[in-house]
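The form predicted alone is given below as one chain in structure tokens.
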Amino acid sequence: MSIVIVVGTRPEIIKMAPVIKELEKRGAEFIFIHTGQHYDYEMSKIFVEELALPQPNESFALENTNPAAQIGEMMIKLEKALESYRSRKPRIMLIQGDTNSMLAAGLTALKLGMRIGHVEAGLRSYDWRMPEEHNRRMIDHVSHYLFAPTELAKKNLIEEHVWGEIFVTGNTVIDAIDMYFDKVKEVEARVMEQIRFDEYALVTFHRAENVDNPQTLRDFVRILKKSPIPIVFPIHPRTRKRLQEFGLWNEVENIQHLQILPPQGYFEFLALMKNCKVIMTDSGGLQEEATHPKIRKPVLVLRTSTERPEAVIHGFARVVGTNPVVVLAELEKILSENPKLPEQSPFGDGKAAIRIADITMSRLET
């Protein structure tokens, strides 16, 4: 009996890395499949090498950008790939998160009679505009083993009457930072040399519901222009494209207190987080990473909802939307308050991968 591990985007690779390392350590047999959503494929392939993970047994990029076609293409390619491993009796598929490729992987496993283990189960934003919300709910309802990062995530799953087994494991993102933090220290001096400012806010902005909306993107540019603190902005390809399409790129390029960076590697990005004053983002994963004891940074969530309410409850994050007046007022408040943040992360103790590996291995023979 063997385990199948499917990853696609960079966050999935980061969050699955501790599980892969743990299974390797135990000599477990697994089939490692790397797939990718178009432009992210090459970038995420580099991440596999950077995190010193084994070479994937199978690797393919998805050609389609239309969500429905992408899910269909992924299911066809994945079924074909798994067909060649039938002799290894793939029994459990581990998937992470809530992208289209993870939903496709889960549905494929289900149709092939495999059991599904969902890492990071039970996250809910209750915001139906987010494609990820549709995906994560569907994945949770077809999963056999639900690895909830927190008690709150477990509560969501119980309330929805999922039929799989629920385990609270912590979030593997905390394990990953523990595991790779020495690498961050190696690149830190080089990363910080290129930053023009002594103090800065680290900003990321890339979600479809934000950057595909011209008004929201204009509001975002106003926030950048009026920020009371210099900004370092590693820019996502999608965001750059939309700023150019909506005629906002020149405006952004001319902001004196803004430094635009290309997309960063994992270690480089953590170094930027560790040294910033505050984070402004619409990313989900950053809300978790900011709570790690070695980072501990306040976060303004540039969205109207979050599927990581634990970060808000414990004082790390504030959901502020994208209205410039509100965001700038909250930014001023954080800069003047210098909030005291908890010493521990609400997302776990760095042992999530051990728990996930224990459960997966124990279920493999049953």
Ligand code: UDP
Given for the second form:
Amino acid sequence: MSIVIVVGTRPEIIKMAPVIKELEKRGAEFIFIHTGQHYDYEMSKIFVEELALPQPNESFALENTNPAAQIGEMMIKLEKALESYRSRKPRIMLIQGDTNSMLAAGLTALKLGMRIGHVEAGLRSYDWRMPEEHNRRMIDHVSHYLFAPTELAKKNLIEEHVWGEIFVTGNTVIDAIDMYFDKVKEVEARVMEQIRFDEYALVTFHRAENVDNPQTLRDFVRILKKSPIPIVFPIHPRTRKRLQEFGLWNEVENIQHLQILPPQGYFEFLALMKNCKVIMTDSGGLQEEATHPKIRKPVLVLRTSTERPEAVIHGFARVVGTNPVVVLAELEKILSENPKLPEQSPFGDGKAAIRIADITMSRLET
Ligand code: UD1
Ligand code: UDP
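The form predicted together with the ligand, contrasted with the form predicted alone above:
Shown next: the complete complex, the earlier chain at its head.
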């Protein structure tokens, strides 16, 4: 019997890395597939290399970019690939999070009669504009094993009457920082040498409901322009594309107190997080990473909701929306307050991957 691990985007490679490493350590047999949703070197392969993961057994080159066609294409390719591994008896598929790749993988596993283990199950933003909210709801309802990172996530799953088994494991993103933090120290001096400012806010945004909306994107540019603190801005390819499309790129490039960077490697990015004053983001993973004891940074969430309320409850994050007046006021406030943050992360103790591997392996032969 073998396990199938599917990834497709940057955060999935990072968050599945501790599980892959743990399964490798135990000599478990697994088939590793990359759907090709993220395809640029700096959005995909760099993480396989940096995190010393095995080369995927299969990596697809996708032709479609529209969501439905892309999901369909991924399903067709996954089914074909899994059929070709039939002799290895693929039994449980592990997927992580809420991207289109994970929906495609989950539905394919379901149709092939495999069991699904969903890592990071039970997150809910209750914002139906988000494709991630559609995906995570559907995935949770077809999963046999739901690896909820927190008690709150478990509660969401119970309220929705999912039929799979629920386990609270912690989030593997915490394990990943524990595992790779020594590497961060190795790159830190080199990374910080290229940063033009002593103090800065680290900013990322890429959510479709933000950057695909020209008005919201213009509001974000206003925030960047008027920021009272210099900004380091590792830019997601979707965001770069939209800024160019909506004629905002030159404006951003000309902001003197802003440094644009290409998408960063994981160690490089953690070094930027570790050294910043504050984070402004609409990323999911960053809201979690900011709470790790080795990072501990305040976060302004540039959204109207979050599926990670634990970061807010524990005082790390504030959901500030996208209105420049409000965001800039909150930024001023946080810079003057210099808030004292908790010593511990609400997202786990760094042993999530061990728990997930224990459960997966114990179910494999059943
Ligand atoms: C996807 C996920 C999102 C996740 C994010 C992580 C969905 C619905 N969205 O968003 O939940 O937070 O990944 O980063 O699955 N592009 C490139 N090079 C790449 C990848 C993307 O240029 O390597 C550009 C392409 O123009 C592409 C666009 O970015 O059309 C959007 O990519 P896509 O994978 O559809 O969504 P993300 O915004 O990356
Ligand atoms: N990240 C990275 N380089 C970057 C930006 C982010 O390695 O330039 C990492 C970050 O540390 C986190 C993950 O990518 O682990 C978050 O990815 P993203 O924000 O794209 O997706 P989300 O978490 O919102 O799904």
